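Below, in structure tokens: the form predicted alone, a single chain.
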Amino acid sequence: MTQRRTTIWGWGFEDEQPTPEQKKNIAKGIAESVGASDFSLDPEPRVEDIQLRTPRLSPPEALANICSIETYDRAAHAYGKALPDIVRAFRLDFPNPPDVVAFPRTEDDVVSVLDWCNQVGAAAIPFGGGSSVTSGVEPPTGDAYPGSVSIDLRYLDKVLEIDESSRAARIQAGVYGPALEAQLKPHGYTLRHYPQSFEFSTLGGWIATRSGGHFATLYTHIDELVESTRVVTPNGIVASRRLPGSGAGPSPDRMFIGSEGILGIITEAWMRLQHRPIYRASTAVHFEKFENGVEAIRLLSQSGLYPTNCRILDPTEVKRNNVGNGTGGSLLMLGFESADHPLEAWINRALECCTDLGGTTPNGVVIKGGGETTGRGGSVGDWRNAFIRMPYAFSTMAAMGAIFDTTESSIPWNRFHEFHAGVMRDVQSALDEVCGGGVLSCRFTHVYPDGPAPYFTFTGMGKKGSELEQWHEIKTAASEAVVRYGGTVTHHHSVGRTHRPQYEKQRPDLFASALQAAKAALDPQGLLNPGVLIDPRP
């Protein structure tokens, strides 16, 4: 349409990927901390190289007006952006690409939309900023469904309302992250959720997935931030009713939060927000054995200090980011924020549960508030530029024919170090049987005072024409390998399709058929992102 474009064989704007010298030494990078020397850059494709199949469907003249079916649109909307989504994009490899996408401006076009969707018997794919990495976004394959549609809300973008009195707001499900806190800035407040994807997600993408953002402990998903939702489904509206709270059965919000556009579209939600902070401590704790930082973190998840930071990187994700002044070792980030009160006396306590385990803050505290900063920056800042910045290599590990993932879960304390160690094992033993070595990492996300969300990192370099294979048999190992140790198959990346053969193994199977039962009554003609957690009923 209008809007500045995304690249769609990448991460970010177009404009904004990476020179040709930065993918050079982004690529360097890479092949060096894998021990390989020799590698190449495929030169980058066009959009006006993409070949897509002609349309199997052709919108009616009512809503002709807000669909499109042009290449780069229908192009942009065929994959999410995990790694092979990136290769195949890369590839100009588009067998199953939407034949619509609709670019609804109010409710009552999405309800047009999905009306005409079950005229056709046309899969409809609900579609935020597109930044899945399960597979989640993508038109289902095979001849079930006469042709897709693609529904992507990016145009119900608004702040409809704040209740100053109750601290929330009712927003629009299709605002992406820096729309949605430019608009609550004025007021004085923000959501305050803040996923590594938090400029190109939307709202509804982050209630749809039960995303984990900004905040490490207390207020981690953003499961506790939904008041109540307004939801489009193919036979009718669903909204709950807004409420702080209540004990009347079942939620029908838990119904819809993680549902991942099986059951039906997010149009809006009322959400609860926090004033901005004006008062953050924060520092890097430097722990020799990886071991005594999980210690202390399980010490602080239980203490009800609630840092709003509380992530530990090993030493290998420590060097991989280039922090910690080559001082080897963990790294803890911790750090407090607050809209009422200074912060020294919930950071000098968490010290004293760090320095009891043998942590030190060689970059000292950084304490900011009412207009005044002390101490110094360092690892904390480097850390937060190297987890934004790392999505824009995306475009070059598929040049170079690198493969990389992710693989995030949770675990109770006793249960970790068999987990962690059986993890690592399993998944380094995939590495280096597909790519004959490579590196494997771990950090925390997000903590609880029952146990931590560990997040592995793995990289290693391919053989260019046979990375989706290769890619899929090192996932599947971790993915399986998180499972097998009691962990979950995702703690906050979703489900999709990538990871259902595990998700099927994690879920009770009454729960699948009451899964099933809803999606009966809400989409009957099991139109809505099919494949994605369950299969329709025949």
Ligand SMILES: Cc1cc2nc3c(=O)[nH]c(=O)nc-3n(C[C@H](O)[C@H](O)[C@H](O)COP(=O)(O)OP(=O)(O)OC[C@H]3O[C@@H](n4cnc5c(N)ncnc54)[C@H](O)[C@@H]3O)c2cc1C
The other form holds:
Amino acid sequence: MTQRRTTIWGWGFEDEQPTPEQKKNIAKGIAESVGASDFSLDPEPRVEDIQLRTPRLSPPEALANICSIETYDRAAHAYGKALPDIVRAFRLDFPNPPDVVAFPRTEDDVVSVLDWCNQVGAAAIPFGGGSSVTSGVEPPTGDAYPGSVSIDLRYLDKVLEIDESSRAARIQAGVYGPALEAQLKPHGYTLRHYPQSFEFSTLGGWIATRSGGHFATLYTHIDELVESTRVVTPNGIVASRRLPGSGAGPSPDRMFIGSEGILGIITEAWMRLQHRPIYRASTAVHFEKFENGVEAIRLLSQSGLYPTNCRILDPTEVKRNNVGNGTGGSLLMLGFESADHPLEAWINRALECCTDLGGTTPNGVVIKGGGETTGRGGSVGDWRNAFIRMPYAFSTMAAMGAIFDTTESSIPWNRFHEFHAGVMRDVQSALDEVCGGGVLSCRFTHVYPDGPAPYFTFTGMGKKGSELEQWHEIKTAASEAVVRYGGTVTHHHSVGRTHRPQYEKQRPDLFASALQAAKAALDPQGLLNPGVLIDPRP
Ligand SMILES: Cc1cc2nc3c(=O)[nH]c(=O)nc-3n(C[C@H](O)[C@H](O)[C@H](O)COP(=O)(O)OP(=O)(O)OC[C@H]3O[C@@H](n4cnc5c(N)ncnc54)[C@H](O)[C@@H]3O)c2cc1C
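So that was the form predicted alone. Now I'd like the form predicted in complex with the ligand, please.
Now the full complex is given, and it begins with the chain already shown.
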């Protein structure tokens, strides 16, 4: 059976890319949004034209049937999915692909592949869906390693066991979002972890990067959903005990959650599940002033109501996503869901917090209950659709020379306004300088009682051939700004290689030494994902 292939220089499967006509419209929309009058689209490259250096390693006989040195496989594992990845792939620029891509079928295969890497000293790069936007799956450059092996976990894709009374499941780490939900659905369960990259990212990737998903409050990071982990390291397997909570010293799970592939390969995890919701209440609350919407969210975040959706879009986000019926202003996407109880009381109380600050609900409130529902009404649904479709514009952006990226952070409420003003000012000024202008917007992806997680998106027109340098300048300005004004360099996109310079400014030095010591204990040769988070060898 032929497997559907994903595109190397865009998002999604090769057979579901926008048509040439759609690409022209996407490009026109992007150009208009940044005030550019002119654009041209370079022709789409072809996989047949990719040329890679000869592999520096060849897998041993015993692993040959689970390893590939095919051009498509090596190129598809060379980069993640940030703009510089897409641009380099679009230019067929692959100077440093993995030499071998391993596709283990079992945990024993993972052990064998790591053993081989250990024997030959090869860099070993755990690979989930490859949706990293922080250069997290890229092989190391230079000659410190005789070669690199990308270890793709896609065949470890099963829900192995469900514990109904504890509402938890043992799940293999390579499962992609849709396949995971499809296996839980017949049992009436769901993980309800939906990062925007849900379709093309995996459970192991989510755990390794501390991803942020569906829940805007309470269970915001995957961390809260992990009950225990099983990790293969070059020095053996680390499996933690299933426990609802524990005070027995530092948590082994917490050491591997967010370890970004530098300590071991997560092969499976027990995950806390949710019953599938049957009651829903949602609305889009309009605020003339962004500040009033922000204050309403602060009140909501401290109200104990814990809305599932509680995300404000600033006026530029509203316009860019074409939601809100052209009313201008900001929109607060508000929603509750439950498998247990109707939600009128919850949303009515939440709306009181909003109306006190001038919020209005021009499209009313959608309340559904008692049966599985799929439709989403008004601006909430429009925004969700725009959100899911957005990545399909990636290859068009590369073809037209657009510069696009995000910076996402979090900040305590008492510093939010200064933080927001500072980041907007600095990133806009970088956009003006580098691209002669561009669009910058802000929304909240998650909110906590002590502060929000603001997410900034920037778009400008680049100069073809200089996009990488231009992107780097603006992205660096953005990452420097969020750290300078007191936030984190990343709330859920991970550190990878891209955010390392700013991560090093925010994390304590002694903590880096402790992490280094943990790595030395688990991966003495420093083979796992070198260059991510810390230097691989002291
Ligand atoms: C369009 C788009 C939207 C996105 N939206 C979100 C979002 O809403 N929320 C969010 O949090 N992130 C988002 N991201 C970022 C990315 O999807 C996440 O970081 C995701 O968790 C990565 O999962 P993955 O399976 O693709 O991992 P990969 O990209 O393959 O790997 C990411 C890192 O984890 C390591 N890794 C992967 N699997 C394992 C494993 N089994 N064991 C050990 N290490 C492993 C890799 O070595 C690498 O360092 C988005 C990215 C894109 C391109």
